[in-house]
Each structure stands twice: as C-alpha cells, then as structure tokens.
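Single chain ahead, by itself, as structure tokens, in the form predicted alone.
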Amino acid sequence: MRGNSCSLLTAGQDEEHEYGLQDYASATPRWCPGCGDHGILTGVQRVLEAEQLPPEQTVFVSGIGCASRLPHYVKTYGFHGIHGRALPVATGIKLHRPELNVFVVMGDGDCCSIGAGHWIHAIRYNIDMVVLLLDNEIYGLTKNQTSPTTPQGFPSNTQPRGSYLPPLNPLVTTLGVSNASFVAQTADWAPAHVFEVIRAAYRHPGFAFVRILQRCPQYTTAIFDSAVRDPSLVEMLVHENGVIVPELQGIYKNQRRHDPSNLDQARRLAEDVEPVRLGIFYRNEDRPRYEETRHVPPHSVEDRLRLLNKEFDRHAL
C-alpha cells in the first residue's frame, strides 16, 4: 500500500472501524442508461473498500465529459476541473500533499486530445498516482463527434462518411514515453478484471496509467460488440507479476503469458489491436519518482500560514 495513508482515522472512529461500500458512494450516477461508466464506478470503488482508503485520504481529480463526473459519485474529496486539465491539477495535488491517495479520471479526449501534452509529460515524471482512461472511443458528453480514438472509417457528427485519420493508440504512446512505469487495460464488460487490474494500478508506486475500454450505449455500441458477445476476440494476459483472475478463467480461455517486466514485448502486444488484450503491460517500480528525486520538506501548519500571509502581503496595496 501507498505510505501509512490507510492508518489514519477520522475524528470519531475508533480502530475497529471497517470501511463498507456505502461509505464512498455519495449522488445517484447521471450517466445514460447502460453507460459503462457505471460498472467501472463500482470497481473503483470496490478497490477503495478492498484497500480500506479513508475517505478524507483520498482525491478524485477529473476534467470535462462523460467519465469526468465520476468524482460527483465517489464520497472523498473530488476536484472536477476544465477541459484537459485533470493531470497537473492532481500533480499539484500529489507534491503537496503525498500522503494523499490521488485518482485521476479522464476520457479520450480529455486526456488524448486537449490534454496530451499534460499526459505525455506525467507519464515521465512517474509521480505516484492512479491515472484512468474510460475510453468510449467517442465525445459523448458533446453528442457524437470524433475524438482521437475513434476507429478510421467510423461515422459520426463531425465526420459523417467516417474518421478520416487512424486511430492514436493510448498504450502504444504512453509505453513509448520514457520513464512509463505502469501500463494495463481492462474492460467495463469484465468487471472482476476491472477490480484486479485498478487495485494493482493502486498498489503500484508510481504513475499508473490504466485504460478501461468503456461502451457507450448510445454512439458507439458496434465498436466493442464482437468482443462483449464473443469472449474468444479477447485476450488475457496472465502473469504471477501481473493479474490473474481466476473466475475469468472459464469465460476467456484465450490466455498468454506475458511477463510485465519486458517492455520490448508489451509495446509489440500494444501495436495489436486485434485480439482485444486486457491484463498489464508493463510494470517497472525502480523507475525514479518526480515527487522523490524533487524533494520539499514539508511544512508545518504555522509555516504554512506565515508563507500564505507573506504572500498575501506581496500583493496588498
């Protein structure tokens, strides 16, 4: 587990406490029905009860769409940001205050789009926090335009005789980016391989980068169909230093034994999008931390005060 975080009590509780589900879910989810979106919200926060994260320990950062409004249904403190913006708002977050357990949500074009330059340049810092990408393959919130992951040829708003440019590959360009240390994909429909694969993402320290295939009922049904109804389009990967998830074993019986430790063959399973791959890629816990290599001592409450009202002071007329 990250630090001691998991030892802190609120005011009020006794050491006895155990944390259930009902203590991290807070508003009725708005998301359509049939969206995704809803299953990946219950693994997460079966992760959170599993790992036994205090809620005022813990931190949903997101920016703008469809996926972004997960921290609105998580009870822990939430920061639901502008449009691109969810990975140096929670880089901020995580150099002042690392004993916090850090979450980002974003989708496709949250992340992939508007926000790739802030992607690319996290995945090198390695800062140690959990990185989510619900990606439905389409802009949803906006109604059915092109994002950078939709598949060529696919018809929508923006590009109705289909998406004139191949398709930007989130795994192969975050393994492509020096310093990656943690790389996996999963998928809504498997939501015992959602649950293993976003603990093991929790548990590693580090920037870990998880992308969650997501249907989206109402635009982009046909693009996950085959592999939703046909369990032999999908493949696990298995490893004793990835994940294995046994119940899954009778269902998908197309399995490979990919050690995670070989980044050479995790960007060549990557570049293949067919059978769809679900498991961890890659996983490196010796790479180096930007919260570790830069440093800060941490303030006091009284070292903070006198630094804001020094500040304050600077700009007073």
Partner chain sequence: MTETPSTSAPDGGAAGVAPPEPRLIKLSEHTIEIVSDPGEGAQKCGQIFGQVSARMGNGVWTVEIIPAEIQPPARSPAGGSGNRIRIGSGPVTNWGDQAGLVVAFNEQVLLGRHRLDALSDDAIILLDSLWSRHDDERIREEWQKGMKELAGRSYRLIEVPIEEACLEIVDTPRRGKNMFVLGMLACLYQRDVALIMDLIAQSFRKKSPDVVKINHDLLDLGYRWANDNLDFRFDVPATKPEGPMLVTNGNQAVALGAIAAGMDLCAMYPITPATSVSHYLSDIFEEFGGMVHQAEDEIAAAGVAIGASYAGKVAFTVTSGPGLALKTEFLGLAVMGEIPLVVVDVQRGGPSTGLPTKVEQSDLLAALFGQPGDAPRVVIAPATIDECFHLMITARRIAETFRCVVIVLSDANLASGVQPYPRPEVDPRWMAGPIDQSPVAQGARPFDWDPDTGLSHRIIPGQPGGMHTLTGLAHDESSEIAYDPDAHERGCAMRSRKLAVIQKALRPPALHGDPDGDLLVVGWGSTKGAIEEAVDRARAEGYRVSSTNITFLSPLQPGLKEIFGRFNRVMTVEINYSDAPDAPYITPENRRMGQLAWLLRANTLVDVDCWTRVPGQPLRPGRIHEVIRNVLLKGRTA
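Starting from the form predicted alone, produce the coordinates for the form predicted in complex with the partner chain.
Keep in mind that what follows is only the chain, not its partners or any molecules around it.
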C-alpha cells in the first residue's frame, strides 16, 4: 500500500503533530503469554508510527480467530467481522473509500480454509491493501484443530493420529494466482524483519500478501521450535528491491540474493519447506489494480438527478 494518498491528508490536519507508538495502542491484548501475535502487533504499530498513518484514516479488518482480535488492540478504525470473510469487507471499504489505509489480518483457518475462495479472488483484484496471514498452523481459539497449513503427521484434537494431508503452502498458492503482485514471508521471532516486511507491504501499491510464521505456545511450539532456536535453518532472501535487515545479518548467516521481480524463481523458492525462507518473494508494482480499473468519479446530487431524468426519457411512454 502506498503512503502518498494519506500524506496529503495528514498535511491538511496538524502538521506539527507527530504520532508516537502510544497513539496506536488500544486495549491490552488478551492473547496467551508467549503468543507470537504480541510481537506482530508491535511490528504493525511500529510501521504505523514509521509511516505516520493518521489513525482515523486507517482501518484494520479481520475475521475470526486469535489473529483476528488484532484490530481491537490497535487504535485505528477496526472491523472484526466473521470467520473467513475479512477480504470481501476490506474490498468493499476500498472500493468506496480508496483513500483509506486498509490492513487485513487473518489466521490460517480464516484465510486458507473457510475464506480460501475470497483469498484467491482478492489476489486477482489486487486492491491496494496490506494482508497479513498470521499462520500458527493450527486452530487456536477453538482449541487445537488441524488447519490447512498444519504439517502432515502433526496431531491435533480432530486428527489425533496426525494430520492426514500434506499442508497447503500459502506462498505457493498466492504466487500461483494470476495478478499476484506482492508475496512475502516473515516470522514473529524476528521482529526487525517483521517490521521491514510489513513496511514494504504497506508501501507496495496493490494487494500485499505477507505470511507471518507465528508461534502458538499452546499447541504448535514444536512446529517452529527448531527454526526459532537454530538460525541456520532459516534462509534470508535479500535484495535491494526486497528487504535487507542489517541487524539480522549477524544472526541469520544464510543469505540468498533473490530478485523479487523474478516470478519463476520466487515460485521455486516458495516450494521448499526447508530452509525456512524469510523475505520478499515477489513484487510487481505494474499489475492492474481493481479499484483503479473500476474507479468512477462521484457525481453531485444535481448531476445524478439530471441523468436520472434522461434515463427516464428512455423508458418514457
């Protein structure tokens, strides 16, 4: 999402006012201690601050699930809707009010299961919004059921002898849909990286999809534990057109230069589960955006009535 549309609005309000982190803080989060969502929330708030987004011009839209509580904890406008349906709501908001900054927050059940149809089509629309998939690879709020991204063999309450199916890979899926324009992955345990990737997503003009690997201390610690403990299992995708986080270079020694304009390579890199790759896989600012393609200038009441009379003439006896 680009910042230019709202910078004009900030200028009009109070040029002296500078937003600090506290301006974006709302209710105290009620996530479990140790939940990856806490760090992601901080990363999001830091981006809001860094980009100086006016809270009243910003809307966080979510579905249902642990991740979807995030709008309650950000002091902007928020829309905490129904399970799987954040994207249609966000689409409606942007079609009507393209000047608003829209962030969508979904969990893996939300995005990849019940709302998967909307996800595929939202990628095609390529409407300018930041889309965060907080992927803990399990249903948390409903207490430990297998999700589409749960690793094969991983036990849960609904599949106690282990998940039956190979997991769905959200990066591969997103990259496979025509008109995809921004696909990235980050991990809650690398907060500096979370910040940079979400900021890059915000600055991208189009549907910026970020999968965030998110630890669930209740149910899926085992899934992420090794990558959290052993940075050598992680590979950073770096490029001047992607993200480079200098303070992480000492920790994550595996660095791969990947040009995010290379879609074929992005798809190949996204296929691998190991190493865990963090960075921007794909970015293309030239993809058509639905809200621009469909943009119609609003009409005054007088104009509309005049045109309506003209339309009546066509049906007049």
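Just so it is clear, the model here is predicted, and its values are computed rather than measured. Each form is matched to the other, and the largest set of C-alpha atoms that superpose within 1.5 Å is called the rigid core. Numbering follows the first chain given and starts at 1.
Q: Hey, does residue 309 budge by 2 Å or more at the Cα between these two forms once the core is superposed?
A: Moves: yes, 2 Å or greater.
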